[in-house]
Structures are given as C-alpha cells and as structure tokens.
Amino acid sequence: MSLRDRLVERIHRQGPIPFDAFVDAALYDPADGFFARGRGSGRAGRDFVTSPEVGPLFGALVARAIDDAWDALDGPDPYLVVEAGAGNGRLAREILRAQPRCARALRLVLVERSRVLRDEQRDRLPVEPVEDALGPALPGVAGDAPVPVPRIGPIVTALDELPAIVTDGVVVANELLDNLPLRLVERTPDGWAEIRVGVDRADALVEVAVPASRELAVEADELAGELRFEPGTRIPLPTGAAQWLADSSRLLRRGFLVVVDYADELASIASREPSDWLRTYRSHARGIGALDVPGGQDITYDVPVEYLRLAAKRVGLRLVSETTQAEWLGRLGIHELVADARREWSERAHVGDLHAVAARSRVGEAEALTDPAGLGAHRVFVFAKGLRLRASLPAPAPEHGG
C-alpha cells in the first residue's frame, strides 16, 4: 500500500489529521518518506542545493565556529559536537578536512533519521560505533565516575535521533528546522481555524478547516503578539521546531546551539500567499501542491523568527546572536579567505595548476554562500545555555527580547 493510500485510510479512521502529522509522514515515513528514500540535498539526482554542496568553504567556516565555541567552553575533552539533520555527511566531512584546532578532543555525532542517508555517510566518513564516540573511559579512582580518555579525536558516529546524554558542547542544524513538522492556522472573524488534511469524495487529499483548539489558538495569539491579521490570513506554527529545541536544550548542560535556516518575520510571512512561504521542491525545481504527492517531494517553509525566539526562551536557551548567513560568514572570516584566494589566483592564473583552480573556485563559492538573493539571506541564530558570557560565535548581535 502506498504512503498516500495509507494516509487516506488513516483519515477515514481518525478524521482529518493535523498538518504536522501529514508532513512527518510525507518527509520521514520509514518506508516511503521523501528523506527515507534518500532524496534531499545534493546535485545530480537530488532535489536542492544547500550550503555544504556549494563546496568546502562553508564547512571550513563552520569549523572555525566550532573552535570558537570550544574556546568559550574552556576546551573540554571530549568535546561533543552534534550535527542534527546531517544528511549524507557532506558538511561533517568538510569540517574535518578543515582540521579544526579542537580535532583531538572532537566527538562528532551525526543525527539523521534516514537510514539511506546514514549509509551514505559511511562513504564519506570513518563512522565508528556510538560507544566509541561517547566514550571510551577509564575507571575512576575509588568508585568515582569513569574518566574519559583525552586526545583521541576526532571520532565520528551516527544516530537516528539526538543522543540521550547531558554534556557540554555544540548542536549545529543547517536547513533542518524548515523540514520539521508544522501546524497551519488561519485567522477567522471569530478567532483561529486549524487547517488539517482530509479527503474528498474521490479520496483526494484536501485541506479541511476546523476550529482551532484552545491550546493552538493561544499559541497563535502569543506568536502574533500585537500584529492584527485580516480573516483568511494563514501563518505557520512550527511545532516540530519547538520540540527539537526542547530536546536540544536537554542535551546541553553548557554550550551553544547554532541554527541556519529559511526564516522571516511573521508580518512578512502573513503578508504573502501561503504558496510563497510553504513550498515544495523536486529535482532542483519547484514542486506541485504540498498534498499532491506525499513522499514524492520536499516540503519546506519559512520559519517565523518570533516563534524561534519564544520557543527557545521557554526551554532555557538564550539568544546571543541573530544575523544573516552572509553576515555570520563575514564574522568568521570569509572575506579574508576570499581576498587570499583572489591573490593566489592572480599570481598563479598563468600556471593554471590545482592551487590556482581551487583559489578561483573558492571565490565562486563565497559569492554563492553570501548571495543576498540566495543562500546569503538564510538566518543564523546562535543560542547559549549555561554560559554567562555573551559569546556568539564569534560576535554578539543586538538582543531580541531573549
């Protein structure tokens, strides 16, 4: 039975299902979900390009951010860095190739729900058993807790969910939150309606508006704040992102959470047609309606920045930096690296060797990563927990009520 048929059967049994339940099935169903079948980021044979696929430069700069965080945490060893939504391991590979200063302490944990993509990680990285990454340890003295063995990194492992430990470290998520499940609500003259997924008489998947529960309406009102929306206005409620932030906060005793994603102010999202901020992709082109081919295309959306601030604050995460990807990479030194590459290309262009070609390629990568009409417009949020300093990998931005 196809995923679509299973969804139809479920709706006949339960009634219209919340939009987040539909998205979770369409993207992550273990057998037929979009990512479960190995779709997603990449070039040939994939569906969209994220920053790591542009080239090695993005990973090299993320490695600098990881080193900055290591310094802010006073150089822990072992040093746990979790990449959530790690996909096929491209970003992790480039981080390691950049040889960060923290490498000997580094335990890099790749979290990816798709078994197919976890298998692909093993083609790019020396993935070890999880007990090796989160250990090993020597017996403590006189019954004390075991002592981790220092300076044996980097060790890489892969999991299908966040590790169930509490540690000092960093969680990094590049273009993950926009693929997590969300609820949809629509303003009505009397309050809020929830947009669910039902079926029509021909068993086609269709939108169904139902009165929003009190809990969901309160959530929508809190997000809207002082904004006033006309009837018919739709906004997303990123329930999956809220749960992920809570889980990430539980993982961190002290440390940082770095989120890079599609995000926008709620007023901007509400002013646009839903098809502009709730999008589908397939084979590097816009897809069709979100309900049309469950499991056959990516479903993504612009995350309201206000929601992230609220959800993070609720779970004890302090916002210390919020900027664009172009600005964040600038703080990490992308412009200096590009200037060096331009000089090298100028000096060696007549030779045309691999060093010259790599220098020219780095200039092109930087332009793509900082393009204000493309990847450079992604929002970067840095949250801290358990730290009194205003470290923000590498410089603070004005606070937004956090």
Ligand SMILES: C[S@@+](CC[C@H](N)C(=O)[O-])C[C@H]1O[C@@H](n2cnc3c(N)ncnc32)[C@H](O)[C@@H]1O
Given for the second form:
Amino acid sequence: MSLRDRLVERIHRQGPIPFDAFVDAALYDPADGFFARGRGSGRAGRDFVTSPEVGPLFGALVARAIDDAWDALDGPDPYLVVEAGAGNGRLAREILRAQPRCARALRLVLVERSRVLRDEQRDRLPVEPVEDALGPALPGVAGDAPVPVPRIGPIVTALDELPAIVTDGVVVANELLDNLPLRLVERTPDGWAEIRVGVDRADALVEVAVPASRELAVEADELAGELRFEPGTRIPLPTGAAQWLADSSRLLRRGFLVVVDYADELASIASREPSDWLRTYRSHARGIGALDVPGGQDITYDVPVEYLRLAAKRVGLRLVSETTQAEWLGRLGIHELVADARREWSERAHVGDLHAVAARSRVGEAEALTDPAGLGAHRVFVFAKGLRLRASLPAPAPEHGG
Ligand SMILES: C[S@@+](CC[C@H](N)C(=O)[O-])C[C@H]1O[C@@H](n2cnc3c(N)ncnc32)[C@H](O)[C@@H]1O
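Please supply the coordinates for the form predicted in complex with the ligand, as a counterpart to the form predicted alone shown previously.
Expanding to the full complex; the earlier chain stays at the top.
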C-alpha cells in the first residue's frame, strides 16, 4: 500500500492528524519517506544543494569553528563533535580533510535518521563501531572506571539518533531544523486554530482547521509575543526543532551548539503567503502542494528565529551569536582564504595544474556560500552551555588594551 493510502487509512481511523505527524511520515516513513529513500542534498540525481555540496570550503571553515570550540573547552581528549542531520557525510568528510588541530582528539559522530544515507556515509568515511568512538578504550586500574585512550583520533562513527551520553563537545546541524516536523496554527478572531491533515470525500489529503488545544494556543501566544495578527494569518510552530534542541542540550555538559538554517523573523513569515515559507523541493526545482505527494518531495520551512531563541533558552542553551552565514564565514576567515586562492590562481593559471584549478574553484565556492540572495542569507545561531560568558564561535577577537 502506498504511503498516501496508508495516511488516508490512518486519518479514517484517527481523524485529521497534526501537521507534524504528516511531515514525519512524508519525510521519514521507514519504507517510503523522502529522506528514508535516500533523497535529499546533492547534485545530479538529488534534490537540492546545501553548503557542504558546494565544495570543500564550507567544511574547511566549519573545521576552524570546531578548533575554536576545542580551545574554548581547554582541549578535551576525547573531543566529541556531533554532526546532526549528517546526510550523505559530505560535510564530515571535508571537516576531516581540512585536518583540524583537534584531529587527534576528535570523535566525529554523524547522526542521520535515514538508513540509506547512513550507508552512503560509509562510501565517504571510515565509519567505525560506535563503542570505539564513544567508549573508553582501556580498563581502569584495579576496579577504577575504564579510561579513554588519548591521541587516537580522528574516529568517525554513525548513529540514527543523538547518543545517550553527557559530554563536553559540539553539536553542529546544517539545514536540519527546517526538515524537522512542525505544527501549523492560524489566527482566528478569538484565538488560534490548528491546521491538521484530513481527507475530503474523494479521499484527497486536505487541510482541516480544528480549534487549537490550550497547550498549542499558549505556545502560539508565547511565540507571537507583542505581535498582533489578523484572523487568517498562519504561522509555523517548530515542535520538532524544540524537541531536538532539548535532546542536544541534554547531551552537552559544556560546549556549543551550532545551527545553520533557513530562518526568518516571525513578523516577516506571518506577512508572507504560507506557500512562500512552507516549501517543497524535488530534483532541484520547487515541488507541488505540501500534501500532494507524501514521500515524493522535500517539505521545508523558514524557522521563526524567535522560536529558536525561546526554545533554546528553555533548555539551558545561551545564545552567544546570531549572524548570517555570509558574516559567520567571514569571521571564520573565508575572505582571507579567497584572497590566497585568487593569488594562487593568478600565479599558476598559465600552468593550469590541479592547484590552480582548486584555487579557482575556491573563489567560486566562496561566492556561492556568501551569496546574500542564496546560501549566504542562512542564519547561524551559536548557543553555549556551561561556558564562560565570552565564549563564542569563532573565538572572540582578542581584546586590545589601550
Ligand atoms: C536537508 S538535509 C541536510 C543534510 C546535510 N546536513 C547537508 O547540509 O547537506 C537534512 C537531513 O537531516 C536528516 N534528519 C532529519 N531528522 C533527523 C533527526 N532527528 N536526526 C538525525 N537526522 C535527521 C534527514 O534525513 C536529512 O538527511
């Protein structure tokens, strides 16, 4: 039975389902979900291009941020870096190729819900058993707890969910939150309605407005804050992102959480047509209606920045920086790397060797990654937990005394 037919049957049994349940099935149903089938980021044969897919430069700069975090944590060994929503492993591969200073201490954990994509990671990376990456490797002396072996990294491992440990380290997520399930609510003259997914007489999947539960209405009011919306205004409630932030925070005793994603101010989202902020993609083009082909296309949305700040604060994560991707990469040194590449290209263009070609492609990559009308407009949120107030990523510039 197709995923659509299974959803129709479920709705006949349970009544209209919340939008997050629909998205969860459409993207992650183990047999037919869009990502479960191995679709997603990549070039030919895939559906959309993310920053890691542009080339190695993004990973090289994320590697610098990971080194800065290692310094801020006083160089732990082992040093846990979790890449959540790791897709096909391209970002992790480029991080390792950049040879970060922390490499010997590094335990790089790729967390990816799709089994097909986890299998693909093995083509790019030497994925090792999870015990080798997370567990201590030496028995302790006479009854003491086992101890981890230092300086044996990098060790890479892959999981389908965040590891159930508490540690010092970093969690990085590129374009994950916009793919996590969300609820939809719509302003009514006297409160909020929830938009659920039901079926019409012909068994087509359709939106159904039901009165919002008290809990959902409180959440919507809290997100809206001082903003006043006209009846009919629709906004997203990122329930999946809130849960993920809570789980990530639990994982960190001390450390950073870096989120790079499509995000926008709630007032801007509310002023736009829902089809403009709740989008679908397939085969590098915009898809059709979000309900039309469950499993056949990506469903993504602009995360309200206010919600991220609120949800992170609730779980003990302190926002230490919020920038665009273009600014963040600038602070990590993209402009200097591009200036070097331009110099190298102009010196070696007549030779036309691999170095020259790589230098030229780095210039093009930087343009794509910082494009204010494209990837450069992504928002980067850096949260810290258990660290001193000035901790940030990249590391704050040293203070110059007078
Ligand atoms: C838009 S893709 C981004 C992939 C990669 N980070 C990149 O930048 O190319 C989002 C990925 O997150 C994965 N994902 C979704 N929910 C997840 C979860 N709760 N834990 C781990 N991975 C998840 C999806 O399967 C998908 O591969």
